[in-house]
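In structure tokens, one chain follows: the form predicted alone.
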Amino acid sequence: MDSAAVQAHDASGHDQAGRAGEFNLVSANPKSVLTGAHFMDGDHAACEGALAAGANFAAGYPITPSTEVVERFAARAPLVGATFLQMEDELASSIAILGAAWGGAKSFTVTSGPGFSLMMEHIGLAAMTETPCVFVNVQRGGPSTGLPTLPGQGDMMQARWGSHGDYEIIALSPNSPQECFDLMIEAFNLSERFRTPVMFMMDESVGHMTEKVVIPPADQIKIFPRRFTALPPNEYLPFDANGDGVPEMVKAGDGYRIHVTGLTHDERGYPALNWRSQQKLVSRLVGKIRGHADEITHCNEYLMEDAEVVLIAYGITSRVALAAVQKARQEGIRAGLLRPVVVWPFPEKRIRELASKAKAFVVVEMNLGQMVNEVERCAAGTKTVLIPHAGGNVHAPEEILQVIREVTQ
């Protein structure tokens, strides 16, 4: 990320920030960063990433396999001046982080599939009110109670379309504990930059996988702070967008007049229930993400220079798919892997580029077909094959390799 908010301080003690185009990244808070090499699982690494990003408020309700994230946060919070609240359910948790954000906190909640379903109304509210926050979903097999202790990737379309109405979302998918740390920082940076809820789509395998995680010194971790306004109260309009379509914020209780509602609203935040206001507001909410999609989108590519068969996989499934690609190469098959790290916005431009030269796309998902529909849309006629899995365990590399062989015959 190339830009962020640089905080200043005025005589009244309000945090301030420059207008659009004047932002600079700042370093993480040393008190929140456990610098060094650690052996930890993905859930704990995600917690450490949130703390390094400046998260100082979390609310949650215990649900397998995500509970370890906030268990660690609850233990670390008193040491770094943060707050954790165990709420009575996921509905209370998801609305609590919105209120905390408007009080000036960097906030997040953690859940799995059943709780994620309950949070959908507040994800839509966060999008409408432009509340920066992060929703962590450690996915398990579903639907309903499903497989509480086993992995799944069945919530990917829900992350994009789960709440009603038109809105855009940003969602990231780590495939290792190291990325759980690194991408949690990115998730908070994106949420602050675009004033939007960001989905952090883990899976049980990554959440409970234990590997080496290297946490750099605080001054090497770049943070996008809250975009607080420098305007005096009599000039500030809470939803008056900057040149990049993202309004500046204030803290509730700091003397600014703010009105925050899920209703269609004008720049003052007051309800404006007509089609013109709806068109103006919702177009801006969608446009601030779509207009920066090329910048937000992030994929990793492996052995793609001459690939004729392109595997597409994310999360834990991408690690298994890579093993299949390596086996295919040993057989002389020119296979490669495209791994979406940011899954929403979808990397459609890159897939269209690859469709012009690839013979086939093979999509590997731990569900019965979700992101494959987006691949097929962008492939525009290039052969697209799904290797589905209902969840509970990961694919076998040999199963993927067999499909690679078949599409090259």
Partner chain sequence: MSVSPAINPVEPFLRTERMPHIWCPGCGIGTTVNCFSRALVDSKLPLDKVAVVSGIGCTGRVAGYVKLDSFHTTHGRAIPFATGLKLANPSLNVVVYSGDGDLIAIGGNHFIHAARRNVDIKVICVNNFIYGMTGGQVAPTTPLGATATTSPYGCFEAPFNLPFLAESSGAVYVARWTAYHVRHIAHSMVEAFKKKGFAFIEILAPCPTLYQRRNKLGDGLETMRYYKQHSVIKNGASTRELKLDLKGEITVGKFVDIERPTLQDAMDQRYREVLKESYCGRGGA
The other form holds:
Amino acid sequence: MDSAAVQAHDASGHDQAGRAGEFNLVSANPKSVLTGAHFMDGDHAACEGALAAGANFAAGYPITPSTEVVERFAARAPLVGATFLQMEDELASSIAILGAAWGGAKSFTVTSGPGFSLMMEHIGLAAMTETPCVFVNVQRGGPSTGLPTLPGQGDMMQARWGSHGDYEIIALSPNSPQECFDLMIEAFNLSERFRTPVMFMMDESVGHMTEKVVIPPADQIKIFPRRFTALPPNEYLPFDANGDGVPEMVKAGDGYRIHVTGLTHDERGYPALNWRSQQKLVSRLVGKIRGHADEITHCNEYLMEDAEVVLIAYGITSRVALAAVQKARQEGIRAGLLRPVVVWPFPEKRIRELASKAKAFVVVEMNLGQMVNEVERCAAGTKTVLIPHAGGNVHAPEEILQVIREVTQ
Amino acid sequence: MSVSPAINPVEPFLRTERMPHIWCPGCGIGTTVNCFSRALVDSKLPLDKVAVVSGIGCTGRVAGYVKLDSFHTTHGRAIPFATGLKLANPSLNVVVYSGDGDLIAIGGNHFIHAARRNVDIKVICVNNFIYGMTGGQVAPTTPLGATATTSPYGCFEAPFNLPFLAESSGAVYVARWTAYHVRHIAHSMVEAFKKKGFAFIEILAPCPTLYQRRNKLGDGLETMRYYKQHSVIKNGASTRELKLDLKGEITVGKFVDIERPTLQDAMDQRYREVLKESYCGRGGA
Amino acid sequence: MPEAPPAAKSRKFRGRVFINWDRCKGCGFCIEFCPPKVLKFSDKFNNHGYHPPILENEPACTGCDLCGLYCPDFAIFGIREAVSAGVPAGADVPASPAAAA
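What would the structure be for the form predicted in complex with the partner chain, given that what you showed me was the form predicted alone?
Let us now look at the entire complex, which starts with that chain.
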């Protein structure tokens, strides 16, 4: 499972800072950045990532295995000028962060399993009102109360489709404490870049795994600042998207007298309850993500150059899958691993490319079949095999290896 | 006839391009908005620093009609949204303007917790005893015996006494008026705006289309007359004793006006005590 | 709470009422709660089929704006303006559809 032994190729071909394209990024605030080498778990690293990203507001409700994120934030907040409030439930937490965002804060909430279910309505509100914020879900086994202390990856489709209505979402899936730090910054940057809620899909194993986490100096951490408008109030239309489909934002109290509603609305933000407005707004909300999928999508590839068996795995599962790939290589099987770092939007372009070359896709996930459906959709008939796992424990590399052997025969 | 430059005092507070509003003839919500506008003038709050947050429902539409920073959120969640807004941007005067079903049924948990924390927000609850927007269903405020579409044989659940609920949860300012008491409402709103902490004003208002008609209580105007005749002002009355039934006396007045540290103050004080100079303050926006 | 109208002759001001004719939904709050009872329903319909109020007793209007405070449709309000010499209180008060503010 030594991922450092195998050089990963970043298939997106650009680094974090470059992902924002033409926008001016700023350096992180040194006050919030705990520069140095640490030994910490994924939950704590996610908290430090949020702080480094500029998060100055968090609201949460205790739920295993995510609670350590907000415990750390509660301790750190008063030392860095941030605010933490433990709310009465996840419904409250998930909308308090939206209120905070409109007050000018960078905000996030943290939950797991049942709490994520309760937050669904406000993921929709955030998408509809184009409120930048991050929802962290440290996945555990489900459904219902399920396995509070054990891992799962059963919320992947919920992250994509869980709120009612039609929308697109961005979701990231870290596979190490280091990535909990690094990708949290990317999650915040994407939420600001596209004015959209971003799902941070951890799992219990990653959340509770303790490893070395290196936090760079603040000036090496690039932050996507909020896209505040430069227009005066009489020229500003709050939901008038300029070229790239993402409107500029203001915050309450700046004299713009904005109206923000979860109802279908026009460029002024006023309710417009008719099919034309619906078509225009929802198409733009979906389009601003789909249209920038190439910019957002981010995969890591391992030993893929000549791979005829392509494993696809994300989060903790990708580490076990990599071990299986390495074993397969020792047996002379040309196996490789494609690991979506950004899981939504799904890296369908890359999968389609691979479909013409690969003999088979093997999808390893800690559920009984979720992302495999996406892979199958893009595989265009290329053999696609799922290695399911109901959760509670990660796959054993040997069972993955066995499937790799089978598909190559 | 000369053209007068006079304008309706409520007009500068309205998104006039959205008029006429959706509220029925004889509905009391618009009347409370007049009071709100007068209170904003009288309290001299800087209007760019006033934000209105509503949930869902007829009263929830207030946010869409007032020309202020305004947020029309999800059903029941105006208060936690307002809590986040206020904590992130303490310079704002945050007013939650919503209905009884929104604030007290689906949002009841948030209501009691915000009062407990003494979040510095002002909560205006227009109580029309029923779910208006969805067509007249029974609410946690529907009086015993009153009928609604989902209590066709009469309501058999005891309603909440909202001022009592607010006081026992920790609100520092609690008043109840009816839509008839326009000057009292405006005055209470001015007092509430000056108050630091969780202030709660309940305003009983007619829903002639769904509550009054179904219960044979006449139209909006008859209800306003009824409020005039049956309201008894008892400032300082014990909230436990307040009267409000399907028919009969209605106790109105200002019942609670106390001082207690707000959430923000308590938070700052605790951090300062414990963390001393390591406490960074809360940056705000 | 309602203000008593001062005797018309000694007044330094006059009341004026402005009606936004098509915003009115005819609830009658303004007519009912006008302290000097100077308003009544018009016989005419507005564009939405309601009977808005008209001012029937101009000199008695005090311009207290209680009508404005009650009106749930933001359709009426009153003002006070100084009475200049020779102009009788209440004269020239726009209360007709044509004078809708």
